[in-house]
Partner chain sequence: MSRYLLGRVFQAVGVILAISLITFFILNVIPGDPVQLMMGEFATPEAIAQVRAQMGLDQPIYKQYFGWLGNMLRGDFGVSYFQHRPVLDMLLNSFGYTARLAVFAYVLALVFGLVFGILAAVFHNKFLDRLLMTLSIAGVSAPNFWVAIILQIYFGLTLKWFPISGAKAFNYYVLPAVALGTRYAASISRITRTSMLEVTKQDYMRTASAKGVHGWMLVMKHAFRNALIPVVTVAGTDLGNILTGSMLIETVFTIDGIGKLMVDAINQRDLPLVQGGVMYIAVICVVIYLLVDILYAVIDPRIRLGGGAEG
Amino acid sequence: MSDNILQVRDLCMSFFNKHGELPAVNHVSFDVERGKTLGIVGESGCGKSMTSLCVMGLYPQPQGKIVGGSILFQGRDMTKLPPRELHKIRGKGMAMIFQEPMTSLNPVLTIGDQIMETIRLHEHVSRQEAKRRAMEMIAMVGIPMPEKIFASCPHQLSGGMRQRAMIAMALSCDPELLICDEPTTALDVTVQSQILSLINRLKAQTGTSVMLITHDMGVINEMADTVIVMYAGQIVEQAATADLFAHPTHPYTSGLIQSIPPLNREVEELNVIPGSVPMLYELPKGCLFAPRCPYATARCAAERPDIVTASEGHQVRCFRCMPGWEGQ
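In the form predicted alone, give the structure of the chain above, and only that chain.
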């Protein structure tokens, strides 16, 4: 049996509109090991969430289309499965915790009914058994008074409680892959810590593999075993977490790490990366990060670098890591 539960190879997903073809996910390749956490990090608009939606088969259609590559989940290519087969896998084989539970949960159904619906759809058990398992899941994610939460609608819960309810729903059918799309973005710091600790604890208990999507390098350092850094739809760096933080190689990765506020001293001004992520319809001709890069040269503005191996297990998309680079 392969050590990788998910293998994404050369994935390309584009939107089509009046501007033509807009590459939202551009030749992305990565693996998720069984029982491990893969972190995907980058600014808003870098393609993190769209990559996860491609894995789940939930990317916007018909304006969006996977135009190349493969997504192998347990040996089956998700890009070639009919909708009916995808529906069987979502919720059972893989599940997703969305960024904002208030827009993902049904506002007119109770939390209990929504968890039970997931269980009965995939497990084909009685309503009584589904209710028992739903109550177990609500208790497992650390929610006090499970009976009260079971009978509550989403608007009656706090943000942290809604996120815990989403986690309970996602784990209700024991998925082998859990995709967390910025699960703590809308929560205060103390609740963020509780949710991240909960995900780690449940991963250890169930053996579930995790894809964690975030813009927070601190969360990545705490949670992930391996990391991919995305920029404008491409992977610009990929490495084990400890290696990435000890030896950030791409200028974008270095900028993200340097923007983390230091805990041991006060600073008058935080480091920032100048500029912003380019729009899909106005991508630079050369390296996508060149307009914001302090090391950019004429070659960077004219050519797009390939991803190369900087060291064992550490890949980067930058001309500075290629043989013969001398500030050309």
Contents of the next structure:
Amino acid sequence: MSDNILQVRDLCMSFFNKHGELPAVNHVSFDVERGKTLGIVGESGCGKSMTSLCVMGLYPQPQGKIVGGSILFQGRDMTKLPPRELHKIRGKGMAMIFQEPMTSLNPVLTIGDQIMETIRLHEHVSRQEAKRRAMEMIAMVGIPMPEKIFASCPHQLSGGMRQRAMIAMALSCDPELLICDEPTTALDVTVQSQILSLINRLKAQTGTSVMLITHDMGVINEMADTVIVMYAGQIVEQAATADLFAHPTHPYTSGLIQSIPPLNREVEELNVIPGSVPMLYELPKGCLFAPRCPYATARCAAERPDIVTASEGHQVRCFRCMPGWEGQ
Amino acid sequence: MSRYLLGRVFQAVGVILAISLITFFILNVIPGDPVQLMMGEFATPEAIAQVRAQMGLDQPIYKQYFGWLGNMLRGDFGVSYFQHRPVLDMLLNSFGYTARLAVFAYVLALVFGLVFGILAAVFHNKFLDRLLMTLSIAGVSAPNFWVAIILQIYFGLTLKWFPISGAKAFNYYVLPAVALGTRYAASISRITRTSMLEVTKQDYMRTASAKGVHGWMLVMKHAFRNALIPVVTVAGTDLGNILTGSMLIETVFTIDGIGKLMVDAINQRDLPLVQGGVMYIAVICVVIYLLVDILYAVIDPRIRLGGGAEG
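Could you present the same protein in the form predicted together with its partner chain, rather than the form predicted alone shown above?
Below is the whole assembly, all chains and molecules, this chain first.
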């Protein structure tokens, strides 16, 4: 077997409400290699966060339900494990950091308490030992004065410090997989790059694999080894990062890359992709991206394309990459 | 923390002084002459004037106020016009009954309110939640004197488990405590449930789950403590209400508590007793709100430690 820490195969998660079944995650397959970073990119509402919550088993229940596929983590299918086993894996096998460091820490517990809680939950160590390790973690994520921060409450820290504390908490039990859901979106740009390089440094130091969810192509370029681009719950393109930026093949990926503001020249107007991600209850009949696609044809409006291999390690869900496309 | 505390204590003293001022002047301007009432219809104007002078009621009103305030600070609340006993003795005597009833009722209200509220939130939208919330609506809506009478009829007269009037021993308090506590239990359970459900939606609950926290630890350590602030507010107000006496319950069960004492005093225009009673109620309320404020700070470090690096 390959050295994949996580294998997601054909994952389908749907919400069930008055509109019927709404596919939020639609036949998604990907691997996370040991020690590597997988980036998941897409606009708000494209299913990237839901995918990561499915992996953790934390998707909203009972409205949401995994209706198909498998999530193999260290060879065990997360979708079939009993809750008891899931509790053991969360925080220990895989850990997660979230977008909003402001609201993601419990306001009534000190930072130290919250880090120690994770350690004490998963490893049978004494209070002193847990405290020692918590301090070590706080120092490791580059927080000055660990003793002071240990006893502080979240509201006394800045956003960047809180996100560092979140990372310390997430890494406190040496997880094999760290899921970062928009870890820097709520932070200032300078703090953002500090946090990203911290994640990279810790990844190298601990050998943990990273699943990084973001809407920022710049962050992807900096961090990811491989990328999946998601749109309306589907993967539309999947490739190694360098390959993806050199040869963006799906029109949506090209659109995302073109909408990065260039730094070296002035622009009159930013490139934008017209329209927005469709609501799950009004998905188009054909290709999900067709209504916003500059290359859309009659076929795109009528049928949904399958995902196909465009070149070695590069997969695209677009009719233009299929044999028989005449460039209509 | 100590600055927060000191500020609250100063506020509390200010509020009590303000209430004493308002009470004194309002009671002195409302119609109804206590001396006239006390002496009966056939008293001569001379006799009335004499009694008035004896009681200090002919003095200018601000002098009367400061005299009253000064005496009160020395523990002298004056003497009841009608029963000719020191007001403080009468208040303390009634307070004993009210306090015992209040403690039983409040413990019932807290235990059932919190447990039911937490259970309803944990089993949100399930049968248990619906059952408990239906009960709580009934509990909030049922007038407590009606609950009292139903309890008297069923557990007192039919089953003969508990006495239905008086306050001679512990078992005398069971029915009144249940009748009085029901509404508070219901309101505490509703606010607990609402607050818990609100907290469950917060990001930090997801973080806790992502760490592997689950079950009752998630509910009690992460959710309940965050849900407590609104619960403490309601439970504190409730404690104030219970301790200031329930006129209806005390009347129905013939318990000589503060509520009953006050109603009688107001009907008779027994000014010293009414003033003393109002001051008692004011002090109880202010002290309880002070305790509630202190509890907030104990529960929530954001209040205890002030702003910090928000934003």
